[in-house]
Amino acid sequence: MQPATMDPAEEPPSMLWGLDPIFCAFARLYVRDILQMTESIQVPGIYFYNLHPIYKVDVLGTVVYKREREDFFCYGVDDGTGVINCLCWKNDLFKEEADPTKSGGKHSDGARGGFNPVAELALLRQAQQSRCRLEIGELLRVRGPVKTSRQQREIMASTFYKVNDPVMAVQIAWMMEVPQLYRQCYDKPLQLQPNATGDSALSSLSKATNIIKEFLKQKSVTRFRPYDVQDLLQPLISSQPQTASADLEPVAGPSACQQLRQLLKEALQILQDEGIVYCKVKSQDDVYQVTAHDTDLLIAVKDVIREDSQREKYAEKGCHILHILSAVRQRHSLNVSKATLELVLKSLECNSDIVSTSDDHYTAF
């Protein structure tokens, strides 16, 4: 199944993507975010990860499938959150077929130096077979463009060879170094130094949003009023140029106050988009819990899924998460979104409380 391809509106201009170095790298991803990545509307076969655009990735994992033809090997690669599909293209010096002929014994002889070039190049020829050809359980490298083939997103790869880890110590640096990428690069959005004349209100917003969330992270807080984080934002306001028309004159527009107001609300949608925090109760005066210190939020889900995976019908395969969406919501508040249940369920499978047993499935311990 292909994902959605990316709103224009949110699109980062393309004569903008070569300011950003992963652009240009080969992107250490998950598969499971390969195949979930959205692809641009304006360049067909960019794909975007958090606003970062990429077209080429370096993957490493365990062979699943495979499948051989003239020209190519076709191998399913399993990194352990999903597995993809890896075209890996034969060179001509894999082609080749060994020639009796000319190993024979004028060449054997002609090298009395010690140094045979026909016996060499079978040996480089045969390393090269050892190293590309693979079967089902060995650990595949792999690094190439990302494309999307009958509705299928894989690899083609330019890169790919056989690892050889008998103590597993290159999958344990490879699982240390990419939650390291994904904190430093991939999971910070992509931010373009806006320019004078339209995206002042966009990096106010962005700004917003991160001061309320350092604020949230530095003191603990697990419910709050927009009141609360108000003043916070004030000198965002402050710090904005006013604006003029062409003979000087101050153009008449909403006060420091609405636009406050403004900003605020704006940015509290956007912490609800992402799953942040989220209002238990819709009410006239908003109250805001926090997701990541709501103990209750945690303890509901937590309960769903250790009782629901014991009935017949998920004893299997878990509880999915739109089921838990649902009990949760029944249960603990009608507010509570998907994103803000994706935030709980990440929380609760690093403490070892439950585990995945799909990229939407859940079971207890």
Second form
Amino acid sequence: MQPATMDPAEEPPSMLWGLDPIFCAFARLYVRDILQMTESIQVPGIYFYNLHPIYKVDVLGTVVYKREREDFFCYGVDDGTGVINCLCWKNDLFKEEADPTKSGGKHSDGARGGFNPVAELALLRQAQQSRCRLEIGELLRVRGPVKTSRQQREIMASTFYKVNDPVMAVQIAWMMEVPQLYRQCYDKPLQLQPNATGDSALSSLSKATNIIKEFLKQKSVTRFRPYDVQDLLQPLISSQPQTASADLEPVAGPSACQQLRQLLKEALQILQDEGIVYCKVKSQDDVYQVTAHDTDLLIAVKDVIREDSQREKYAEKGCHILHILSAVRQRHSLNVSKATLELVLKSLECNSDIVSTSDDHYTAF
Amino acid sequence: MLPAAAVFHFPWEVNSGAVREGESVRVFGRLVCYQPEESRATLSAQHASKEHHVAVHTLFVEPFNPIIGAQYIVLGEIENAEGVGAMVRARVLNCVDGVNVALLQKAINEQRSFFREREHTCDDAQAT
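In place of the form predicted on its own, the structure of the form predicted in complex with its partner chain is requested.
Okay, now the whole complex, with that chain kicking things off.
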């Protein structure tokens, strides 16, 4: 919890910072914590609260110190836990304050009643000024990146404004909310590692399925056996030890073949679940049919729909997908899955061989 | 350059010796009396069926519009004045009449219990 005592070696690698949602948010930290956060050694300007990388914050507090310069205000903001300097730049609208305001006033007198852009601009400027110029004791809301200048933490305001809070409703709401934010986000350690490894395992599987899909499409394969595509996945296995943890490497040698088979099995299972391939006949030595290139299946489905659409029962509404499925299973192969059939129906519909009459009903003319 | 952070305290804590001299505090209370010639105001609050008073030195925040009976919040340093005991030398004195005092107390307690909880877990972490 004490950020000042964090070991520099524990600093999470900068590559993972973006994965922490707090990194992109304006963190509503207590000023005390903003002052105590450790600065990153890798990238100055990034700070760590509880190993969460933070560079911009959101603060609400009472102004207890002010200094005005030509270009900026410097406000000391006290939120009850600490006091921090906030550097608030005056914008251009603010700086042109002297003469235009007076002339704007005259214009509005002249054009009474109508919409006067000059007067409106003057009003806008006045409103802006009243929100930017704060006195000691007033409430200020500041958002912006944290900077360290002359060994002092400060907030470079990207947005700042005076908060009108006559009955402290805003302050009370803030005081109630911030502890909850700490409990739910800032004080919870970020767990990247399990997700990261999960992702890489997932990605090698999705890579494998993509490789097989690409191969089937390019070569217009109609049917294949698992060992026909096994070699395609070889690069994924040999490259894996580099990305996975190093201590797996000695074990990887003998089990590479098993890994390959396992990966292939999983990839084929996914393709099967998606309906892209199916086994026409279940046997020891599986032969996979490629749905997209299986003209026999295409014809079988087309025939079923054309014939059954003639029957009185289906004439009006068309054949339901489950009816087509059972008919195709009888006629073609018991192992045709619904996903496979859906793919076939989609391609038939694209060729205008069949027409869908509702979500699950098809007919042919 | 910057003053110390003014930590929320309840009015009944100011005179109980819980806050030391020189400490920065922020305290709420109802303005019950104001003596401009002495620059002295008194805030009061009810707690546990007792009335607690906080003496405030208002020299730094004058002139201000004193509304007797209204809720105020004061930010300042604790000073020990003779005959009065602990007194807050105000840097900020804001009228916040209409504030939901019960909710404000709850928020202060919420914040305190959060910090207590955090220090506790921190101590545990260091002990192990």
